[in-house]
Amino acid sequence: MLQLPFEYFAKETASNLWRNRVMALAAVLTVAVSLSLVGSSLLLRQAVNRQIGEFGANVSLEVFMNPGAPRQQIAEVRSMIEQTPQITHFTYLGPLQSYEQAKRLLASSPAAVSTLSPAVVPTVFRCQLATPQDATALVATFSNGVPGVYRATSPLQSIHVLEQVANVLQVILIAIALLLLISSLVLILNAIRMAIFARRREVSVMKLVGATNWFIRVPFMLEGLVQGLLGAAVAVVIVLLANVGVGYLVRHYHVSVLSSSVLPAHDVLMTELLVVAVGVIVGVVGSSVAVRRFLEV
């Protein structure tokens, strides 16, 4: 019975990968745990790019009054604050509202808060900046010897270390899986070779009676091919598992400041479809070069 060109190609890919399933499974493996790395890298990256552009949005200047300042200094600081033209607008919390805020914050702490007292606690004024860039230079302004002020805050600081700590985690997660994307296209280039060799006989019989070099080797390739896309696949349900399992930690646990960090589909998407495009490059890469190298045409 004859056979289509698109049947013999599956028939003997399908062949050579249980020929060499031992070979065939570790380059799977490699490229599955690499490719997690790659994608779980990228979705830490949007997922700090997205907290980040949150809490950029909303940043905040605190400025704390001296305990027990008076009426007159508080009221100093309340005008200045108004005539700010970066501050869109504040609040004051009083003796009793910090009081009550600085409880909750210590709930976990008995002992320190037996030694708060509305008379201990210093006022703060909590103002909204029209921009994230005015907040250094805000920030000087009020700490730089204003009466009756205790310190000015803001959480830009906070925002930058965890860019950095993204930044370093991120360059760590691509040079661990580039490593192993090298050892993936090894192992791909080593299943390819010991395919070829496992058939040098039959493929000298097929150029005697006419086929073509490419005819040859096709099968070949989408071997490499078909282990890059397993490997993929299982890097595509590993990264999606993480997603998922990092919303579902974000609404069991209610950290909604970490809400940002759970990405949309359409995010999660585009991700999914870069890992399998890195799958497809790393099995056709490996296999060509074995082909290329090891296959006499």
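As the structure is a computational prediction, the values presented were derived from the model and not from experiment. Residue numbers count along the first chain shown, from 1. Basically, rigid core = biggest C-alpha set you can superpose within 1.5 Å across the two forms. What changes on going to the form predicted in complex with its partner chain:
- The two forms, fitted on the rigid core, differ between the two forms by 2 Å or more at the CA of I74.
- Here M65 counts as shifted, since its C-alpha moves by at least 2 Å between the two forms after the core is aligned.
- A movement of the C-alpha atom of I172 falling short of 2 angstroms is seen between the two forms when the two forms are aligned on their rigid core.
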Contents of the next structure:
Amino acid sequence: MLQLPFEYFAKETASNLWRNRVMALAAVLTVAVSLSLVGSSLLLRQAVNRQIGEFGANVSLEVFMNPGAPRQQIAEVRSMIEQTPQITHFTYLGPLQSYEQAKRLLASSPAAVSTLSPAVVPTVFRCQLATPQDATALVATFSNGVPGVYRATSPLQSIHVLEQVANVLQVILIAIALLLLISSLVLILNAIRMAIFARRREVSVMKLVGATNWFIRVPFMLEGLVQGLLGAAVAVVIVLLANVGVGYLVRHYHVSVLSSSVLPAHDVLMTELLVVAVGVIVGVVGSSVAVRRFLEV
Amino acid sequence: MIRFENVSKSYDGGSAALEDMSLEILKGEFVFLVGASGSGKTTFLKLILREEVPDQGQIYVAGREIGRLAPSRVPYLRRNLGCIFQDFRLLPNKTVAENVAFALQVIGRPRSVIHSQVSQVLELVGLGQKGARMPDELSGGEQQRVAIARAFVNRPLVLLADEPTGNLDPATSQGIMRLLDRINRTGTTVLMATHDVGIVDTMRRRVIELDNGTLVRDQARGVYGFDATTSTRGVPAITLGVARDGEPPTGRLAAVRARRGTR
Ligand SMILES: Nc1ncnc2c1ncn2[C@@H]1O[C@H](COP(=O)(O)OP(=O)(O)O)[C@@H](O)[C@H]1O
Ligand SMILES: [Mg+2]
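Rather than the form predicted alone that you just supplied, could I have the structure of the form predicted in complex with its partner chain?
Now the complete complex, all chains and molecules, led by this one.
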């Protein structure tokens, strides 16, 4: 029925973009930078969450015994742990097991491993807590002069710090990204405004000969959409590279603590889709506002 | 084809640009719209195009009341109206053929149709050989022909012309008038606002004269000037048998010439 003149729209949009290339480039780059920040901060958030999940699932409280602590003391601590209702489950790593684990953790520095022996490695009770919130109180209980206890630690404490750092970082990144998104919106709006101005003669002829409003608007809307999409495309590549880069660092430097920061493809894909969606929204909103404000049809 | 019923229009804060205007223009007529600068000619044309809306009264174009036309229907109204201006309004970065083709492109006509229609209409306006030229390589008269081709390529019911010869010398204007006459003979209604005394006098077509926004004369085969002895001021021309039939009295012509001489 209605023939859509795709060729006409494509040509108009391309020639508008080319005519306005400096403004268009500025808009595209700003979109790219802001969306890269949005994407990376989302990936950071997911990585931190995974990392926390990992720590939290494995162990919530570790009670280290003095190396070579007498059986008696170990038995007392064991019964003390058994009588603590907040601890749902625990395992005891004896001297050999603790030594094996220490070797694994220090695999990247053989010099340190050579100084270890089962006799000098503290044995450890690994406990799981019903609720992570109890961690701090229990760490205090077990550190305070329980005979034979070297020290009690909870990764949940450092996780808490990690989480807070990540939160602050994410808030900062999102704030910067928002500012940049607003500027990219303004830049796209302005680019479209200039395109409309450059085409005012064509637009007035179009109105005169009876072109419909949407027909007049489409090339300008497309122009904004293309700018948003191009920016998003650049951001997608940057976010992908960032993720690949973290993976490389983890593998190459054996930063095994961060191994769960390498996100599965599915999470990365979802983040990239979101980046593209935000790019489209910024482009469409910017050009819609420009078309509404400056194109009197 | 076009009917005004008690149409009034005033711009913000100004006095009335048109006042209580009632008249009818029939299909296939050739009508001159004359009057001093500021008398409301352009406003009259803009109301037909629905670039302006009347404050009061109704305007019918091809049987439709356009005052209450939804904005989304306005483009379809304009597809039935061709339009030319004193300043041609061509697109300087497009060739002659592209300028004409543009009018069809932007209303979504398929490419095959555009191609044949454009070359046909360029032949009609006498620019068959100049389709590849740029507008600034053409004379003023040729540029106006391109504008006419663009206005006519979609075969509108009505051609509106706002002082189309205002920038042209008399000889060139004659050519443009011959072209408009030819277009009129295809059945297209032509409504032309003009200051050009010579043209109105030689064409001898219906003349509608405006003065300060009011209709002061509507004469079937009129001349430009206004003659008090056959004044039709305030009386619709339809009722004036004298003015409709044949040549006006010689005394009237003489009076007009005298008036022109004193200018
Ligand atoms: N856009 C406008 N805003 C305000 N006043 C206008 C506008 N257009 C025309 N007018 C006024 O309306 C009257 C009629 O103008 P116009 O229709 O252009 O007359 P003409 O074409 O016969 O010279 C004039 O007094 C003019 O100043
Ligand atoms: Mg005028």
